[in-house]
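Starting off, we have a lone chain in the form predicted alone, written out as C-alpha cells.
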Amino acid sequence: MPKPLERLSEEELARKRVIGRVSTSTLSFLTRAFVEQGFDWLLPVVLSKSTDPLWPDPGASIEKRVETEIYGETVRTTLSMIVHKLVACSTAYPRLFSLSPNVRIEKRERSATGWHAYEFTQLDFEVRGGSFGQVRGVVEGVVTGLVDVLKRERRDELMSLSRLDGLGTPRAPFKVMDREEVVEEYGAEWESRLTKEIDDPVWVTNIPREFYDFQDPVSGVWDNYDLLVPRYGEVLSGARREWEYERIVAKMERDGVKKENFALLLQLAAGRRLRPSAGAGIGVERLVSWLVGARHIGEVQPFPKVPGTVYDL
C-alpha cells in the first residue's frame, strides 16, 4: 500500500522524484501537443451542479457521492467534466482540453487493484464534429511521441526504474477489437485477461454506457471506444456524443437519470444549441504508471488516494 511522504524511507523518496520526473516530462509533452494541435486548454471546474453521472457504466464502483451546498444551491464535486465539454465545445471552444479534477469515492475493495484512486487526474479534450478516425489519431500519436520522447530524454530515469527496455514505443495504428467479439473470447473478466496478452496499447470498442454516449439508434452499437495499455488496462475512455434531445431524454428515462441534474445541458439540447462532438479523457495517473511501471497508482501520487484510506494531507 502506497505511504504518505513523511513515511518514506531515502530509497523510497529516491524513486518517487525519479517518478516526479518522468510525470513532469509527460505532463510537458501532452500540453504541448494538444496546444500544438489547435486545442484551447480550459482551466477546470471543481464544484458544479451537473456533473458526470457515471450510470450506468458497469465499470463504475462508487460508495458515495459528495455534495455540498453553496448560496441555497446544492453542487457535486467535479466526476468528471464531460457536462463541461459538451457545452464548451458546442458554444465557444471547438477544440479543448482540460487538466480535470475527478473525485470518485471508490469501494474500499477498489484498493487491491492498484489502479484505483479516489482522487485523480484527467486531461479531458473534445473535438466538434469529430469522430472516432480524429479521436484516434490525436491519441495514437501523442502516446507514441510521447513514450519515444521519454526514453531518449529520459533514459536515465527510466533505466532506475527498470523500465527502459521493458517501454517499447508502441506500433501505430493500435488495433480495434469490438467489446461483444472481446467478451466471446475472454468472457466477462475480459478487461484483466486482455491486458496481460497484449504487447501494444489497444482499442476496444461498443461498450455499454452514459447517456451522452452516441448509440446508434438501429444496430444499438455504440459508437465509443476505451483504450487498454499491457498489464495496466484502461487508460482513456471517449466516445462520439449524442446531441439530439430527444435522444439524451430517451436514454436519461430509460437509465433512471435525473434530468433536473442536467437541466442546463437539456435546455441547449432543445434549443439546437449542442452540437456534435467526440473526445476522450485521458487518465493522467495511470498513464504515468504504465510508463514507469509503478507497483501501484498511489506511487505517481505526490499525495496518494487509495480508496479505504484518508491521510492526512
Contents of the next structure:
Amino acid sequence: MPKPLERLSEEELARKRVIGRVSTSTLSFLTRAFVEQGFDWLLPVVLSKSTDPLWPDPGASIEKRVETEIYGETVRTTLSMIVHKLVACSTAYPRLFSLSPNVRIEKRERSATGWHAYEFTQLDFEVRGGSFGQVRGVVEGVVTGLVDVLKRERRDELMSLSRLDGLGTPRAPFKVMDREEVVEEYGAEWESRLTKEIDDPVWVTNIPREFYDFQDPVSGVWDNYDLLVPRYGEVLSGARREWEYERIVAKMERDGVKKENFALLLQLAAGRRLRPSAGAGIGVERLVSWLVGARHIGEVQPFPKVPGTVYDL
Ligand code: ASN
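The structure above corresponds to the form predicted alone; please provide the structure of the form predicted together with asparagine.
Full assembly next; the chain just shown is listed first.
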C-alpha cells in the first residue's frame, strides 16, 4: 500500500520525485493543449447543492456521500463537475475544461484494486454542440501527443521507472467497441478482461448509466464512451448529453434520482436554456499511473487517499 510522504524511505522518496516530474509534465502538456484548442479554463468548486448523482453507474461503489449544512442549506462535495459543466457550457463557456477535485468515498475493499482513490482530480471538459467524433479527436490527439512528449522530454525519468520500453506511443485512431459486443465476448467482468488483452487504448461505447448521458429514445443505445488503457483500465468517461427537460425528468424518475437535488439544472432545461453538448473527464492520477507504470494509484498522489485509510494530510 502506498505510504504518506513522512513514511517514505530515501529510495521511495526518490521514486516519488521522479513520478512527480512526469506528473508535472503531464499537467503542463494537457492544460496547454486544451487552452491552445480554444477551451476556457474554469477553476473548480467544492461545495454545491447539486453534484453528480453517480447513480445508476455500473462502476460506482460509494460508501458515503459527504453532505453538510452551510447557511441553513444542504451542500455536497463535488463528485464530478458534470452539473457545473452542463450549466457553464450552455451559458457563458461553449468550450471549457477544469481540473477539479472529486470526492468519492469508495468502499474500503476498493483499496485492493490499486485504481481507486477517495479523492482524485478530474480533467473535465465539455464542448457545446459536440459529438463523440469531436471528443474522440481531442482525446486521441492529447493522449498520443502526451506520450510522445514524455518519451522525449522525460526519458530519464521513464527509464528510472523501467517504463520507457513498456509505454508504447499509442496509434490513433483507437479502436471503438460496443459494450454489448464486449459483454458477449468477455462476460460481465469485461472491463478487467479487456484491459488485460489490449495493447493500445480502446473506446467502449453504449454503457447504461446516469441520466445526463444521451440515450436514443427509440433504439435505447447510449451515446457515451469510456477509454480503457492497457493493463490499467478506465481513465476517461464521457458522453453526448441529454438537454431536453422531458427526457431528463423521465430518466430521473426511472432511475429513482431525486429531482430536488437538481433543481437548477431542471429549471434551465424547462426554460430551454440547456444546450446540446458532449464532453468527458480524464482521471488525472489514473492517467499518470498508466504513464509511469505505478503499482497503486496512491503512489502518484503526493497525499494518497487510499479507500479505507484516513491520513493526517
Ligand atoms: N466526467 C464525466 C463526464 O464528463 C462524468 C463523471 O465523472 N461521472 O461524463
